[in-house]
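One chain comes next, on its own, written out as structure tokens in the form predicted on its own.
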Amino acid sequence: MSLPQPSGARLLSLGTSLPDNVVTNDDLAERVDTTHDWIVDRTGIQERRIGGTTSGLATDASRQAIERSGIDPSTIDLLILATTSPDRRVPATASTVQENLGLSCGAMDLNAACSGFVYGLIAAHGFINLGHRRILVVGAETLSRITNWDDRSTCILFADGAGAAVIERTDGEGDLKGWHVASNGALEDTLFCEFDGKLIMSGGAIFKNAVLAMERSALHSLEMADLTPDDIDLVVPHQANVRIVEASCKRLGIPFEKTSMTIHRTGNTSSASVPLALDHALQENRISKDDNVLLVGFGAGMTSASAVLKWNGV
């Protein structure tokens, strides 16, 4: 492949896609002890999507926003699948995503938790200005599978889902204005699973470290972009917990108004959250060319990624 000068990138299109299987707070209720109000008290979350497999859902959000883009597949470079709970320990998954495609392309799995899709979105960005046409990325989890549902502390948050989107080389600087990635490792012990083993989490550990890593994240982005947290337009959070946007939403001095949420239908979906999210945000028309758009999350390692995006896309 010949190199070309450096170049930009934009995001072209999105795609997702959820499991048909609705599964509601009452019926959670029913396993363990919670109630409807308690869960949607403390998180946001009134049902969540279960069901499919990790490629499954990742095929089916990849063909979405292969169709809404109008590409020839075959102009595909590179397929980067951001998930934390693959098909299978060996191949990576997204070996598998490909072949569901019919691609003829590079294929790798990155897990960097919930903030995957952020990491996967900005290393694409980076491929496309060492050569690279066009580079799909996709975040798709299932959560289901590593989930202790008879844990009220766990049951009640993670789900299912995958969003998908297609990044294309393009004249001039391109949409990525700032970002930032990072990992604190000695927090790694705050939300983990074993081979074979099932979700441990210290909420308290996790509610306090996540929001001031999405803080600095995203001051980093800002800082970078030569932007305020006044001129964000839209903000996609990782949809973790309600709770912990708002907080972030307040330190960063955002409104909470300005924030895209699908937590309350999808739950947590981990990587998949914030083009899940991202993608809720266009079908409402909330986000208009030139926008300034801030993506942000934080996941298990403990990892934080953010980007902001001078909309330029579908």
The other form holds:
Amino acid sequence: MSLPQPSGARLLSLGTSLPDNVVTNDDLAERVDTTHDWIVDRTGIQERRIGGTTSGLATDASRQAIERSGIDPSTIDLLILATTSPDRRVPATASTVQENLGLSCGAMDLNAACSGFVYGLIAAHGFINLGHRRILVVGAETLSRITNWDDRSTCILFADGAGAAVIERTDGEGDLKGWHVASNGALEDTLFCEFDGKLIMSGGAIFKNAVLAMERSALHSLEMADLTPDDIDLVVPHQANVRIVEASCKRLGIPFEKTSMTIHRTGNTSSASVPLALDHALQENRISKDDNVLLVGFGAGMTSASAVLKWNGV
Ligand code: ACO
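Having seen the form predicted on its own, could you now give me the structure of the form predicted together with ligand ACO?
Whole complex next, starting from this chain.
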């Protein structure tokens, strides 16, 4: 069997899942020394969703994405689950999700922290180029399980959720016009979690580096796509802190109004945040055919990733 001809891919559908349990800033203020106003001013977060398992949230989001795509699930060739909070050390949580969905396909976890979904999307395009037809890309997290609920500098940020996308091989050029992935391992100690430990973070260092990493990654993808920031119709950024997004947009010269934001009600859901914000924009009818959509994330590692999609009208 010979290698197939290189091929493009298009995004067919999205699905999301958030836990029912809402934790407000006032709820947190009962446990740690903080206030609703401080959290909103410094992060933009008003509430977050907490609960469930990574596989459970990923399964629900995937079911919705498959349903919306109208495809036969048995035609899915690969499941890529981006997560930094797997249910077990072994096996990959992707295998649990595969079993839950009754799929017979390849399945693997991918850990690039909050850049994970964008890394997964780019990896899916690579697999499609090598001959796969349909791929399910999921970002799912239960960060609440690795959050220290007595540490006010981190517990106000992290939360749970999932988003999924069905990607399909296409005869034409496909949606992806530019992409970029990076990592700076020298900064690994700015955000880490030991086995059986809780997240430990240097917030200020991450803030500074995140703004630069998002700008750098976005510019790489734009250059590959032969576009400028002015050509971008919608930015779907990782939702870590509204001030990080504002600062990155300012450096890129893209108006903040062009971003899709969910952080006020979801908090930071790491790998899930980009698909959650992308789906939010779709539900709000903010994306039209042929729009240039910039996905951009950064996270522990410190990783960063971006992708420019020419929207195909789904
Ligand atoms: N409530 C009230 N006061 C607080 C809180 C809180 N929840 N947390 C910290 N403070 C205090 C600090 O103790 C400090 O007090 P001091 O001046 O007396 O020492 C003061 O507020 C200012 O603290 P800073 O850390 O300077 O506050 P800052 O404006 O930087 O905001 C924050 C902190 C929100 C954590 C910010 O640095 C941030 O968002 N950083 C990025 C974090 C991030 O994105 N992490 C995720 C990475 S992605 C991934 O992979 C998951």
